[in-house]
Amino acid sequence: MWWKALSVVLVVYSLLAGMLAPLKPGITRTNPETAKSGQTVTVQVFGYNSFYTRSAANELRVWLEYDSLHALAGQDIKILSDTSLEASFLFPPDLPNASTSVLLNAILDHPKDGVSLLPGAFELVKNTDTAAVAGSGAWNRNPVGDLHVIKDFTFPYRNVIYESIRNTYYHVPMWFALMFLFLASVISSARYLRNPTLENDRRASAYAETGLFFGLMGLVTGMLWAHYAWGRAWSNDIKQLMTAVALLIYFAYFILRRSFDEPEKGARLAAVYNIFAFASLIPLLYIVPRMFASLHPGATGNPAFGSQDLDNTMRLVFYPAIIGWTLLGFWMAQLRIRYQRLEDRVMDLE
């Protein structure tokens, strides 16, 4: 059927595009990362996937920004390599607010690479030694402007996760596929309770099996991602715990099916259990995790659709990946249903 061919095309497309498209240039760190007000400091900026030598030093612009009204422009910019440069900053004697320290964003504008940003890259501490405050600089008003916006097929640079951002196209679609398959399973269970035919029971079981497989794949890809980004594959994060509980609930579904000598009784009770199992997914995966602090992004919203997590280029791969993996999951479930039909015929169950 056409949708099977479509699933293969979309999965292959998401694999190729997801792995081959480059990341946009970014800023990994600054050195030093802190200074006191009233000082003049030479700050090194280290880039990722950047090509600073493609332009002259006078074409580059660097800022340390507090907000849209307070920023400092770097002076005497020197290019050290493709991934490093340095600039001098004359820090004013006063901070832009009444606190003892502020975090400044590092912004770099390159005519060919575009704009790079590292939030909270630099800490400026108020100098309490008035005799040591020699700076006479002032905060610039609205200094960041006329930025070079490069539009090409590249994925956004995100500090900490770097290249692992590509896992978005595999880890997240697994959970979408799980939800669609479990939804198909619970619909088949409801149909079985109204019309207890073997076909409805087969479909409920096959969709649940395939959904559980995608759930395990989502858990594994998430653990690999966590190992890279958080330093540990399993950190007892609330979303990890709730995911494990949800999968155990569906493991119990298959145990229940095989706990009765009478297949019809087991199928009927499993159908009822399946309805409650699906109902538990909503609080376990979408409500409870948002009630607690979490390392996982999107703790206060949907990470799959937030503007901070996806840009338009990523959506060109992300949405096809969801459709492709979901259709592939239904194809796998259909094969499982056909296999079960053959097995039932051999066992003379129909």
Second form
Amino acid sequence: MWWKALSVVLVVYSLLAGMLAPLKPGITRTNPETAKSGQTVTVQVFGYNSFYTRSAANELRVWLEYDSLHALAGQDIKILSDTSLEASFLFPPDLPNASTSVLLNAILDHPKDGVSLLPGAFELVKNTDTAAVAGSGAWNRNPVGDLHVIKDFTFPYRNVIYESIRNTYYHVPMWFALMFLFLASVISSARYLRNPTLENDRRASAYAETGLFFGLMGLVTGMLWAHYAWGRAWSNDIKQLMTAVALLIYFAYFILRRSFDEPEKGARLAAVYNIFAFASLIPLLYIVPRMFASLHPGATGNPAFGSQDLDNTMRLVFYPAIIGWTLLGFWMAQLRIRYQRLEDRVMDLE
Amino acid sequence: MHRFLTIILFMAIYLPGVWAQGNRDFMRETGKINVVVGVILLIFIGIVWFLLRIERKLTKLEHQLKEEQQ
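Form predicted alone already given; the form predicted together with the partner chain follows:
Full complex below, order starting with the chain above.
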């Protein structure tokens, strides 16, 4: 019973902490977003969750950075509001490399809010009209440094996904719950093959059913998230395809169970099938997606969570969420087992 | 059972398109927070669907038991 209470506590905690903790401040865009080399341009920077007015203009620093050797510091910073400020940039007459245009990252340092960054925020185009190039700016006169790193309970700001980073605590634990439930199911199936009791069969089927339920939830929530993060609900991402295949394999498990007149024969075959289904789950969910490019975090090589996708604050919510949803899944499966036990007894009465 | 599944899929695929119409984009406003609300809502609807299935099966079983006793 204690683990049911724990599941509720952990799920409620993941809902509260996951929804209430703010994001770190970020930069949404700059205006203008492009300039020619050699020009002096006043650039407006727009912040997200930022509080620029909390500090004086001379404490704020803003850069347009190409790499560690090429960065321009903004001059004459004017704070317009909590979420916007302007600074003028003296672009040097030459680009940091030989190409015709470069993308610069916007970096902003705030003594109280910390650092915020927008990769590829600004495009600097090479000015071909050499007569017009009068700029006297030089790269890296004021290099990026002495950044304020603030440690507090905030989630990382990521461009494009913004607040929907919180779905990590609700979409991803569905797949962890699925994995643990399918594992419990295959263990029950193996037990059934050694000791063919009705109880082992009931457990195997209930765990598989609840696991499949979490798989469907993971798929549907993932499609909603994908619609707004990747632009399309279904983009034939390798992980989407492989999970769809894995879920179909488990659908077939239930069809197989019901397609025999003698329940013992069906249960036995289903138990064998379940072991093969679980064995195919590992390559489908963990091996094949790592061999192809994927839209999922990590992309090629490791479609799981690296330190870039999950910081320590997120871990404090993510791990409890996994345990909470998994325990809730076992609770739901237990209800199915207990129901089935009753039904089998009523059938015996007849 | 299949009806509920259809409703969930409908919500996930069709409703975002409805919300996206017009000048205001409900789901993309305020840092896409409503995507998270949508995900939590979908999970809640899913759990209710799971409960309804058990409830229906239990009702059937109760009727069966009643008939036995008569």
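Take the two forms, find the largest set of C-alpha atoms that superpose within 1.5 Å, and that set is the rigid core. Computed from a predicted model, the values in this text were never measured in an experiment. Positions refer to the first chain, counted from 1.
**Q** Take M179, G120, S164, K36 and report the one at the hinge of the rigid-body rearrangement between the two forms.
**A** Among M179, G120, S164, K36, only S164 lies at a hinge between the two forms.
**Q** Could you check how many degrees the smaller rigid part rotates against the larger between the two forms?
**A** Smaller part versus larger part, rotated 10 degrees.
**Q** Using a rigid core fit, what is the CA shift at N105 between the two forms, in angstrom?
**A** Between its two positions, the C-alpha of N105 lies 2.5 Å apart after core fitting.
**Q** Please report, in Å, how much the Cα atom of D94 moves between the two forms when the rigid core is superposed.
**A** Reported C-alpha shift between the two forms: 4.6 Å at D94.
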